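Only one chain is given next, in structure tokens, and it is the form predicted on its own.
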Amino acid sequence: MHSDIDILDANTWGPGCHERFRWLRQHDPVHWDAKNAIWAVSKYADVVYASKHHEIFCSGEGTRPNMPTKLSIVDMDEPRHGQLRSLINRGFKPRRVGEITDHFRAFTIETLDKLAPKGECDFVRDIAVPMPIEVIADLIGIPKTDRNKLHHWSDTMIASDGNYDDLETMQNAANAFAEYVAYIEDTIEARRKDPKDDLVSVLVHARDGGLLGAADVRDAAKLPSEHATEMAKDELTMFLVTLLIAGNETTRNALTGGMSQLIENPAEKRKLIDDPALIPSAVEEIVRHVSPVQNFARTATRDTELRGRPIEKGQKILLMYPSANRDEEVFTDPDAFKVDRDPNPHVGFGIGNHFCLGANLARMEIRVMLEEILKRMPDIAYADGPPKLHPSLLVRSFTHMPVRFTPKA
């Protein structure tokens, strides 16, 4: 039925994907896609095994199949991956994350209060798009006046993934990449001269010992460079490209996909309204059910095998997260959306040494969004049918979701 599946066609990951992936799990769980010369890995246990054995299945040969550009820390192996990860974590100190959470809640309330009297909106454009951009911009230190540019650059870059034969899309993506990199390089130079309390300043001036605020950054900048553990400029630039795409696109689509599931499952939505203590559990179910990041590739570092299929050194495998997250051997009634699902060992944030750096920020954004929307728009419903999807190989990409609700002052 699906033995000739083209696993790198963005349309494969669109409507009907879960039926296709179920067929693979049941009939060909480690599937050789001859057209693209890649193994499609669809079972939960195999995705987890490959993710946890980075010495066998490495990231350093690229995590986006057929894509020449490497995505910074996502495409690194140990020990450099771990070194950069520990540096980046300095920008996620509890105090800083607490400040971002407070700001994000205030922004969410302000956004929803403007929409509430209207009784309708496009959930993607009016809610899901601006919210993650606000967090990323806050983290990087981008002024409010430039936040629409971030949205444009992010959307245009992500559109290229899986659409490599579309020359116009690829050219637009290259232009967006160049514009964002130029913008970020200006920001890096500005923080080098005048540090602020943001992630870029921390990473520009990161030194052994850890940093907190701008004052610490200024002191650290005086240290002799031979004592430094730092990110090279191109490492920092590419990390900030990855942060924009990963932090924006994934959360936006989790927000939209999660709300669409609550609209389609009113009994589940009612559980959250009646018992908001279930919201953290609902966040995990949203990440599992939507699986906003659809796949990453790994490369075999030696001859090996999965489920008896021989994988040669240098061959690539594709880790299929939406499929793993609906594996019948792990999840009871896997296609159902259950806000109180327990246990829920999903791999929506990955697993192993490349576990998502921003997982807790993403959880916070989805949790705050649910808390505030269910207070203000408890009867939110589709205004024009289910959300519209754009074909994408990397993320489950929602473009429009018109909704209506009882207007409130």
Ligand code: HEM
Given for the second form:
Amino acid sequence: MHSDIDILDANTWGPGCHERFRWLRQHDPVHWDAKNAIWAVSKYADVVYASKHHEIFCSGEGTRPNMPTKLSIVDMDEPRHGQLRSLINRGFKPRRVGEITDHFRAFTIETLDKLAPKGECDFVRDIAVPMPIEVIADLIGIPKTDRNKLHHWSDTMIASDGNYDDLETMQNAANAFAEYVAYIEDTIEARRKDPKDDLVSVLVHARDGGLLGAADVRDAAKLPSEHATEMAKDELTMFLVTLLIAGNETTRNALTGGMSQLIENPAEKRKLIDDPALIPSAVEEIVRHVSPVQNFARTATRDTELRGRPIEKGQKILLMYPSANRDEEVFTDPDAFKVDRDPNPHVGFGIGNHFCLGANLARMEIRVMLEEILKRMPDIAYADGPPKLHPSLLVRSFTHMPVRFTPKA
Ligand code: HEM
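Switch over from the form predicted on its own to the form predicted in complex with the ligand, please.
Okay, now the whole complex, with that chain kicking things off.
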């Protein structure tokens, strides 16, 4: 029935996607999409297997199907990938994450206190959009006054996803990219001269040597080993581009998708109000059920097979996270949203060597948002029906979600 599915069409991932994906899991779990020349991998076990065998299914040939650009660390292979990850991890130290959490809670409370007396808002515009930007800006070290620009660049870049035929959108995305890169390069220079307690400073000063000249390191994998603990300027810039997209659009849709599930499942929401200790478990269920990041690709490094299907060297496979996360072989009653689901071994943050670097920050954001909202707006409900999905191949994307609640001073 769905054997002619166009797996790279953003609409395939829109309304009705779970019914299509169930069909694939049951009838054609490693499906050859001839139009796009890519294998659609829909079963949990296969997504896990391919992710954990990066020597067979690599990221270095690009992880966004259809997009020639390589997004920094996500599109790298070992050993450089692991070296960069350990460098970047220095910017995610517990003390720093603790500070970011404190700032984030203060920002959340301030935002909600302004909204609470109104009795209504657009959850996306007023809550889900500003919150993740605040965290990324805090992490990178971008001043408050520049945060609107950051929002604009991030939005414009992501709008190109799945809209490759729309020249205007693509041109706008290219412009936003260039502006953000210029801004980031200025920030890198500034932190180099005058380090602060932010991620850019940590990465720039990861070693006394500081940055290498961009021209020296076109191929970062060929860096002499004594420079393995440095981050080349190109790498750093591209990493900060990745971070903006990875940290914003994903968490935004997790917040909106999660709140929409709580609105649609009042008994589940009640459980969290009665027992806030369940919130961390609800966070995992949100990431599983919503699966805000829908897919990443890998490329076969040699002839191999998956579930008996022959995969040729150089062919691409698409890891379908929302499908893996509803695989009935792993999750009982997979379409149901249960805040106390246990066990919940979802792959919403990926798995293996590219496991989401921001997973703990994202979990923190969703948890703090739920804690503070359920205290202030326990009767939050749709003001205008369920949110509509904006077509996107990469993220499950909601653009508006009008909500209402009993106003509180
Ligand atoms: C609910 C929110 C989020 C979801 C669902 C999510 C999902 C994912 C997934 C599925 C991957 C795996 C990519 C792969 O295997 O090819 C990934 C990687 C990554 N994520 Fe997230 N992410 C979220 C939030 C964040 C945040 C807040 C940040 C940054 C602060 C972030 C930064 C990254 C980075 C840098 C990578 C690349 C890691 C690597 O290649 O080693 N993510 N994310």
